[in-house]
Structures are given as structure tokens and as C-alpha cells.
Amino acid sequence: MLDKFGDSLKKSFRKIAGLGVVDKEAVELVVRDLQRAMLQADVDVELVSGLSDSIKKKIIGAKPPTGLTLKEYFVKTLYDEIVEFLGKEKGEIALKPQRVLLIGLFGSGKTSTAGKLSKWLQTKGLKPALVACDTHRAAAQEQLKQVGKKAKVNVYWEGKKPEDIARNALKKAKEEVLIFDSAGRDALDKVLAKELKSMGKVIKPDEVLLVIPADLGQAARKQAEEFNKLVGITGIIVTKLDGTAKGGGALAAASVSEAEVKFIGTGEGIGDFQVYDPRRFVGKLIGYGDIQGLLEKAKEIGIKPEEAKKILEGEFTLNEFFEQIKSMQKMGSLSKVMDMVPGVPGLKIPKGFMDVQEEKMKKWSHIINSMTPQEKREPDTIKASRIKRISKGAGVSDGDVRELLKYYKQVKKVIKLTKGGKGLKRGPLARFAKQFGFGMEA
């Protein structure tokens, strides 16, 4: 998972946090650490290499620019050389009518991808459809038909062959966005290099997206390179970021090819998709959260700006809190959206305590119809005996409304232990985070 390679990371922010004196040998600590971070990450040795001796080229007897300690521009140069190693430049298509193929290897991911980028040219106002141009793999075409469902987009599957029902959609769809969802093979071979260069002349693509998983690590450059030269590509869509232990090795190898990383899947939910940006998938990585992707996908769902933003602000009573927590789930896993925030990243919370079921949910709205309305704004003020009669009226058990109570305050104390993002505006990295914009103004 990309939690170790993260909390490796803050290690080494934190070390230089920590540093009395920035010389020679405290410089070749932490690059020590992070060579040793991005080779778990199974980052190419020789990238590894380029990258420590650019930040000791840097660092090493510099004279920090106006307005910065050398401390302070120690962080802000690792920041910028992981940022670069892994990227460089924001992920982006343009928001359009359009053709976009997808092509890959056997079992990178590309039908389920399909569906979720679909998801995600919803939300940005465009009406996308799927054609289901894969006739190698038994049922695939049925799978991306579920997708379809799922992301509540038309598919298009009319046809033998794939440039048959490539050339029907053509012709039927009215929708301003086909997503053309192509065979893969275990092996980029003739064969298939045959039949995507045969669709590529019937489509004419606007964008040809190679997906690559994330657990290929360090081999994704040499697939992105070989798939360029035969088909040409656009950009990459690094899927199963969360699954595997090697993303960071991925996206480097994937930088460095001759397309850009435009994507990557976070999960299997079909809205666990974003836009590829190095500045704020690092800042989430060292601890600093993503405000501004919790405001988007807020804005997304419908939540207002200002009801998101009092999510983080830890003041609120049982009633918000519910409806707060309703609001959150609509954006995916609640361990995610919180990941979003500032500072809880670098909290040790217990695996899938974030996470509510749709069953609990139930339970704790039959609970909180069943208080007063004082109880809600003082939930402080519930004791045993009122724990049994809101029980009653709900028709649950005691400890039912116990695990409420607890969960509530719980929730509670970790947002306030962050303080909505602003605990950090203080400490060794508080002008850090200011400076180069993590959105703290949320």
C-alpha cells in the first residue's frame, strides 16, 4: 500500500523539521532515508540515484533565496524534487465532445476504468457513453455493461468485430462523450498492436489512454514506452493505487515515459477516480491532506462549499454530526474523505473506524428521532437513564446508543486534534505549508 511509502516520506519532512544544523551529513541522513522509502516503493535504482543527487546538489552548501531559512528550503526543495520525480505537471484532458480510447495489457483495469472515467465526465457537465469494443475476453462485454449500470451511461455493443461495433456506435450515439473500451493481451504483440492501430483509423481518437496498474511498479516504464512507439498515447491512467505497495514506482516510471500520468484509480468504488496532480497527491502523501479535492468533490454532490467546510471545524451537535456524516458518505469511504483533511493523515486511526455501515446508519437516525431536542445540542447531558428511554423509543438496544455516543466523540476529538487543518499553521512546517499552498485558508 502507498500508506508505507507515505509515512516514510513524513519521516523524513520530519527529520529535517527536527534538524539543529543543516550540513553535510544531515543532508545525506534524509536523502539515505528516502532512497530507502522510494526502493520499497520499487522506484528504479538508477531514477533513485538522479533524484538523491539533485537534492544534495541543491542543498549542500546553498544560500536559501530571500525570506527562507535553509531549513525551510530543504523542505520546500524535497517537496519540489518528489513532486517533479513523480510528475511534474497536473493530469488533463480537455472537457469536450470527444473520442477517447483505452488500451492496455490483459487485467490493468480498463473496463472498470471506463466506467468511472465516465463517472467523472458526469460531473464536469458532459454526458459520456461505453463501447464495448473488447471481443477477446469471454464476457467482457457483459462486465461492461454492469459498469455502464453502475455509472448510468448508455453502452454501445452492436457488432462482430471490434472496428464493426466501433463504427455502429459511431453512427447511433448521440452522447458527446464514447469511451472506447478495447482487448488486451498478456503480452503487447503483434496481434494486438494490429487490431488497435485497425480501430485507432476507425475511431480517430481524440485521446488514447494506456492503463497501466500500479502494481508493476518500476516495469510500468517500459510498457508505457512500448505502447507509445506501436499505437501512440496520450497519457497513462494509473489504476489500483491503493492495493499495492509499488504505486510509488509506478508513477515514477510512468513520469518519465514520453505521456504524462492524466489519472488514477484510488479504489473500487466508481467514484474512487481523480485527476492526476503531483502537487496535491504529495501533499496528501507527507500529511497535509487535499482540501481543495474535498471541496471539489463536495461541490460535486451537491454538498455547499460552507457545509463541507463545517465537516472540519469539529463543533457540532449529534444532529449535524448525522446529517454531516450522510453528507460525507456521498463522497465515498469516509476513511478517504478524511485522508483529505489536514493533519489526520498523520494520525494513527484504527483501520475502518471511519467507515459507517448503511445498517448503523439506520439505527443511529431511529436513535438521534428519538431524542430531545436539548440531548442533540448537549449529548454530554445523556446519562443511563436516558439511554434507556431514547433505547426504547428507537427500538434498539442500550448499547446500540452507547456506540453512538462514543463514535460521536470520538469523530469529535480527532477533527479538533487536527483543528480543521489549522493546528497546521503552527510548528517548523507552518510557513512551509503557507507558502506553497496547501489550502489552509479552508
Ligand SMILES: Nc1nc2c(ncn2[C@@H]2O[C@H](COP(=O)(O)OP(=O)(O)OP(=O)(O)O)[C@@H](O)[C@H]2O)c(=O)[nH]1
Given for the second form:
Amino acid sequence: MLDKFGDSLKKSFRKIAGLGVVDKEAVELVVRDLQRAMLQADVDVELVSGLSDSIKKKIIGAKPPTGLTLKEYFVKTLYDEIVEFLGKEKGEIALKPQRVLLIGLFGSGKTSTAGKLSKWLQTKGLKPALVACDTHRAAAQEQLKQVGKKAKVNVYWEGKKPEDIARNALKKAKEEVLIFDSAGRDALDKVLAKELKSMGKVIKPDEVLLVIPADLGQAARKQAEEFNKLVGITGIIVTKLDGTAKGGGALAAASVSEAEVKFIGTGEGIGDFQVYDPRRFVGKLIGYGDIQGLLEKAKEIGIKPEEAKKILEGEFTLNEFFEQIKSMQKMGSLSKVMDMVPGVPGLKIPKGFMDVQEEKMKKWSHIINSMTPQEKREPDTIKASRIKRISKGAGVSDGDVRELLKYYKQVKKVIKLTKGGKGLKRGPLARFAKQFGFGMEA
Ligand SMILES: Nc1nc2c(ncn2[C@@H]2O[C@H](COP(=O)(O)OP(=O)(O)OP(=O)(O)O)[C@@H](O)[C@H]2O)c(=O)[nH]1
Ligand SMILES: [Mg+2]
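Taking the form predicted alone as the starting point, write out the structure of the form predicted together with the named molecule.
Full assembly next; the chain just shown is listed first.
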């Protein structure tokens, strides 16, 4: 999705990383790259110029906040500014039974989006149903019935005119999120405006979502504003972000219109749909991982992101290792954390790999306490005689000490191997894991 745009943005960030000094010239160089990327994505020229000025004003001659180098501050500012530029808030709709009306021009993706949205609502524990109010195009109702079948939701279609169909659906529906599919037109002309208005009177929608295809680029702004003025919208869904280089332009345009983007469509499949979270979206786009998520998670449980990163890269002492297992247990799935670490995409550790029983954790804690600082730092130097001393001190068996050391070494190896993309389901590592009773389902 938006590969080219993402690549160009990535380049800007990489350029900052490679800077010797962050002076005026360097900032202007990066900003020029960013401008090029934005213009190629069909972002409005004036908006691009506004963004550039804002970044320059914040960075050139700035004193970074304590704890950040100027370079880090530059990266952070650039990231924040792009996020702000492409959207600001995370899109949301109330998770309760309600009425959602989808509107938009011909072929923008209303009917497919009705299916995607109903699928998404089901994952939130709600019961959606579709209402086939497109009586304009011959096969439209049939198409929605198919969509309903795929999403496994009820479809209301009885009636002649859109208003009748809506009325009948409202009579029958109970505790459902009703998604009303409407007819498209070539343009937002009087006929369409009238039809949507009279539907609106019957439906009294909680949400009126305008469906806009991303290939509109900067023209999305005008369309959003026109629809908003004539019929009133509560949000925008940008579809087809997978198939165009102009997605950046469409998102930037939508974000300066009065309505916010709530969802995005990223493919023809029913699951190619997500809440639009600009921070996450930009993070993914520039390959930043979900830094925000990681920082927050880490803050919650009181571990530093650098520490988490260390273990994820396979560089840690026995002490850190132990602390990390404890933290990871609190943090939940290790692979989830890994997904969030910048530059380590898609690292998959089998579920349960870091689940050590509490009893064992207690033993290991005693063992580690009986070690010298040097032994904790370099567990590989611990040989038979030291094992004896440690086990005695900890009140455990030699086998317990050996088990901990073995586990430590293996996890380190597993993490390094996984980083290399090798599988964990088969081979000696899997056998090892089984031996310790870890779940190995990926
Ligand atoms: N690649 C891609 N295709 C999409 C996406 N959303 C919709 N489409 C395709 O766009 C075409 C039109 O989608 P529809 O859902 O029928 O659009 P519509 O707005 O209901 O069209 P009308 O009812 O004729 O106004 C279909 O071929 C969809 O599969 C998307 O996010 N990505
Ligand atoms: Mg349709």
C-alpha cells in the first residue's frame, strides 16, 4: 500500500540519520526530498509548502528538548508533522447499535465497504446488517446480497424506493448496526442530493460516511466539501489505497476538509479494511514500527524501550534476560512486542515461548542471586565447578542451574535465528523447546 510514497518518505528519514550536522542546509535538503515525495503523491502544492515551512521553522536553529539530540528531535518532529498532515485523530465510530449511511459517487466502493464494515463490526462484538437502498443500478441489490452472504450478515431489501426499503428495514431490525448502501452517480448533482436528503430524513443516520477512492488525490478535498455542504457527512472512508500512487494526496486533502477519515480500504478482499489511525499509518509507511505503542507499553510496565530492544536483538546478560522474561510475561505475547520494535518487522516467536512457570521463575531468581556479577554478565563462562557452587548457594540442584543456562543460551540463539528469518517449527530448536514444555504453535 502506497509503496512509492512510503519509500520516498523512508528516504527522507534515512537521510536525517546519515546527516553529519543538522544545520540549515541539511534541513532544507531533507525538506526538499519530502516535498518531492508529497507532490508525487498528488498532494496540493499549497499544503506541501505549508508543511515544509512548519518543519523548517521548528528545526532550524532549534534547541532540542532535554534528553533528545537535535537529530532525534528532527526525526520526531518530521514524524509528528507528517502524522498531523495526514490526519490527526484516530478514526472512530461508536460501538453500539446504530444507523450508518454510506454515500459516494459511482464505483467509489460503497457496496464493498458495506461488507467490509459489517465484517469489522462483527469483530467488535456487534451485530451488523445491510440495507440495499441502491435501486438505481440494476444489479446493485443482488451485489449487496452477495456481499452480505460473504460477511455472513442479514440483508434487508424489501420495498420499491430507497426510502421504503429503509423504512421496512428499520421496522424489522432489532439491536443491529444497520448499514445503508446507497446509489452512486457520476457527480453530486441535484438528483443525487435530493435522493440522499430524503433518505436521510427516513433513516436519521448516526453516521453519514462518504466513500472516496484514493485515486482522486487532491480532488478528494473538493468532493468532501461538496458532499458535506449539500447533505452533511460525519466522516470519510478512503478506499482503494492499494491501487494508486495518489493516496497521500487523498489523505492530506481529506484531513483539511471538515470531516475526518475514519476508515481506509486497502484491497478488494472483505478483510482489507481498517480504522484509520494516522500515527500508526505513517509509522508503518515509513517503517518506523509502532514506536508509540512500544513506548507506551514499556512505560506501563516500567521497562525502557532500549532494554526491550536489546532482548529482541539477542543481546542481553543473564540478569537482563531474567528481568525481561518477567516483563514479557506482563507484556503479553513477545511477538506482539517484536512487531512494535522499529526495524524488526514481522519477527515471529512462537506463542508461549517465553512462558516460564512461576515455580521455575522463583528457582531461577535464587540461582541468579547466587552468581557473581561477572557470571551474570557472561553466563557462557560458567563451568561445572561454578555450577556446583551456585546450586549450593541457591539451594537447588545442579540440573536446575544447567537448565537455566541452557534456556538462556537457546532463547538467545532462537532470537538470533528468527531474526535471520529461519523457521522455528521444526529442527533442533523446536525439539529443545518441547523438552522444556513450551507451546510451539506459531
Ligand atoms: N483494489 C481495491 N478495490 C476496491 C476497493 N474497494 C472497492 N474496490 C473495487 O471497486 C469496485 C467498485 O466497488 P463497489 O463497492 O461496487 O462501489 P460502489 O460505490 O458500490 O459502486 P456503485 O454502486 O456502482 O456506485 C469493485 O470492483 C470493488 O472490488 C479497495 O479498497 N481496493
Ligand atoms: Mg454500490
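Positions refer to the first chain, counted from 1. No experiment lies behind these values; they were computed from the predicted model shown. If you superpose the two forms and keep the largest set of C-alpha atoms that fall within 1.5 Å, you have the rigid core.
After superposition on the rigid core, displacement of the C-alpha of residue 393 between these two forms amounts to 2 Å or more. The Cα shift for residue 60 between these two forms, taken after rigid core superposition, is smaller than 2 angstroms.
Core-superposed comparison between these two forms: the Cα of residue 45 travels less than 2 Å.
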